[in-house]
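A single chain, nothing else alongside it, follows as structure tokens in the form predicted on its own.
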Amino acid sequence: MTNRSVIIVGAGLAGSLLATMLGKRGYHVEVYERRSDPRNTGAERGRSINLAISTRGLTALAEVGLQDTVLSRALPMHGRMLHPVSGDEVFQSYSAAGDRAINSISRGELNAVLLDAAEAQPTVRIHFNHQATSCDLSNTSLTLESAEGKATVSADAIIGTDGAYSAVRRAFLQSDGFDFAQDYLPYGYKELTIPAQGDEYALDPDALHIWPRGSSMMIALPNLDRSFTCTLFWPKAGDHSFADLDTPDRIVSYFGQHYPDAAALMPDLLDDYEHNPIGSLVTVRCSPWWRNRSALLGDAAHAIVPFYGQGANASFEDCVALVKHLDDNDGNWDAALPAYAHERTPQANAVADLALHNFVEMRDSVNSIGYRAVRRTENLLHQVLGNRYQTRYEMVSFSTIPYSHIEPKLKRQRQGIAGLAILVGALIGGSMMIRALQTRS
């Protein structure tokens, strides 16, 4: 069959599901990995990252059958709870009628069901430790280090999906007219763990937490073993800052002062905070995604800031994309990969700047007392008029709305309601107005 070998380069969570459909579809695909199998060497230390998988990213596995493999390995949350420095915990509910939920799982859990799945198609094979070291865009060839040696390998097309410093992208960037920009915050982020107490969860693992705290914060996701995984989010330096704690006295106090109920909570703190490592926060946008038969997907093409939990979801929307747009065009990658590359990019554009607008909000907005007027209103409204008005959370993560449609379309939503109450006031005073006239008559 022509046109139907497929390399991709990275078998993390989209270059897996990727796999998965092309395999389902009778695609011939290599996967090449440069590290080891994580299902064998588990997840780095500080590196496990929970992930909260959304109606986006449940919708993309439910087109392989792995909707219900992937939520009975996560958990629920269906709000937010709030820790102040001192007072009662606020819970704010992610849904108007506080039945939507979304999913924390642990990337490494999500990662081997994605990579059992694509191992279970006859045409998909899963290459771990092969680093790639150059791409030829013009002839889809890779070039490749192993164990046992270099290797060039070659096929229809390549697609990247090899994360944020991605090897595949670096061709790209040699070509004529590609658009390239890496924005890095002064933030970054480093793990710690609330462990099980008992038998029991030591917080409510209904609720994603958060401690917000001004110019900085620190969230925490549920994981099944009854632990936490708890990030921390500050300025890499200055005042309050990873540089500033720099000694145990130091860690203990500050975090004493500034988070108390959750140090109570975290027995290894001082081995946690010391040894694990600081990890960047980087938003990477590109143009165009395609280059002859070769293609960037995922991370690969737009990294994103973690903040409304959507990187995975939003890489998991790619795949569906770019299979749709080959079955549309039977297989033609010339055609597919330009469509899109057309299609997503807004889309990737519009949700790097929706996370980049969560960070304020989660880190300060959530503790002020005008945000949760507007909270409070926005879902009456969504309980009394339905889906004619949305949230933006509820947009974002409990819908398969565009990214790019988002911002518009809550501007016409708070001008329908602006004009609405205009109407409204207009007609109680043009009443009262008649009222006076026949009173005076």
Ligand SMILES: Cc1cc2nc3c(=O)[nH]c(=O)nc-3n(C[C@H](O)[C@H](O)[C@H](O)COP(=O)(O)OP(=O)(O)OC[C@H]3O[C@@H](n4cnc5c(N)ncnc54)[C@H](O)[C@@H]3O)c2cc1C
Second form
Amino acid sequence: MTNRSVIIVGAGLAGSLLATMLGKRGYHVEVYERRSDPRNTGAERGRSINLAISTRGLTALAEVGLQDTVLSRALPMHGRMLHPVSGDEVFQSYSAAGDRAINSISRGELNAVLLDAAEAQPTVRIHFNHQATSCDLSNTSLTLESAEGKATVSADAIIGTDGAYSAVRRAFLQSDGFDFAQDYLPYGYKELTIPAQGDEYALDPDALHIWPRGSSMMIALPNLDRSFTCTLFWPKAGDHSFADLDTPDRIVSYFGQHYPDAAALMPDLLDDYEHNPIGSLVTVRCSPWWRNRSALLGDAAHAIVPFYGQGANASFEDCVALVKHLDDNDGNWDAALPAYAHERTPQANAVADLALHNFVEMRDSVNSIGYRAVRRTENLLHQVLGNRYQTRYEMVSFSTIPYSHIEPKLKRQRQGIAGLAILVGALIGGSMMIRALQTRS
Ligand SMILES: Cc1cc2nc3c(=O)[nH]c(=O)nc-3n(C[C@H](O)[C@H](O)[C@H](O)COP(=O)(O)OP(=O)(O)OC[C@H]3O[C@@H](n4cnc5c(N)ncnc54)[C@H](O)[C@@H]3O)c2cc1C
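Okay, that is the form predicted on its own; can I get the form predicted in complex with the ligand now?
Let us now look at the entire complex, which starts with that chain.
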């Protein structure tokens, strides 16, 4: 077989799915992963324990027959449950009919399912504890460090799926004409835990819980062991920031004041707060995603902030696109890599914008009466008009409409509704005028 050897750097979510897809097509795949096998070592403390998989991710997983396996280990969340500082919780369903759900799954479980699937392919090998240190794009080779020392390997193609701080991307940065932008939010994230209460969930497991607090927020997703993983999204510095809350007294008193219902369910609050790391929230945009026979995929190509729960979903869509272009081009990397990048770069830029926008919605807008009224109207329109009126959330989470088509479609829908409103107004006004004239005569 020619052109059939591939190196994948990084056996995270995207790398292991891509290895499975290529393995199923008979490609010889060598995957190099910096960490040890996560199936033996478990989750790293405070590193996004769980995540939400929705229609896009599931559609990609279905291509390798993993959709049902993943769903069987996930918990559906049909809406968001808002927790005000005082007063009752408010449930907002994610879809107009209330029947659609996003799915909470442990990152470790999902990675394990994907690693098992990749290793089940006879032509795929995964090398853990191998860190890529540099990449030579001119001859498609990679330098690695492991316990055995340094080594250089090469293949017909190299795909960098080594995450937001990609080592493969560093080689792209040195090549002429490569555009790169990285934007950090002045916010960080930290994970906390709400444990099970006996055999029960402490909160409703059918919802993604949000404590919107204007300029910051906390969210919680359910786990199969009946615990919840909470994530604080707070400013890194300034008032009410991670830097500001630096003593046990201040932490306990702040939580008691701003998150009283959650704090009462967190026996390990102080320990979690003091020992779990603060993660950064970065958006990476770059282009082009390929050079010779090397390419970037997943977070290595497009890290986005997590507020739409789409980073992994979008990365899985990348895998589908790359193998589709390989199939369409009889395995010709020189044709497939530019076609893949051409298709996916606008999608990554669009979902990056959507994710940034949704942070404001989650931490602030969801609280307002106006926002709730708009949502009710939108749900009604969707029920009446079907797919001719879809909300932004439905298009992002429950469809495979290209991300870049979503804002233009929303604009067209709004124009259509405005036009309809003007027409109805004109008809009502006209009939009133006719009636008035008839009464006079
Ligand atoms: C707090 C948080 C919540 C999130 N929630 C969601 C969500 O709900 N839904 C969703 O779809 N997405 C979510 N995401 C985004 C999602 O985690 C990422 O988009 C996804 O993990 C990207 O997959 P990846 O394989 O590209 O990168 P990663 O999963 O980061 O995998 C990269 C792999 O490469 C390895 N690696 C790195 N450098 C090297 C090297 N030099 N050599 C060898 N190996 C290397 C790493 O060890 C890792 O295994 C969230 C992210 C965060 C931070």
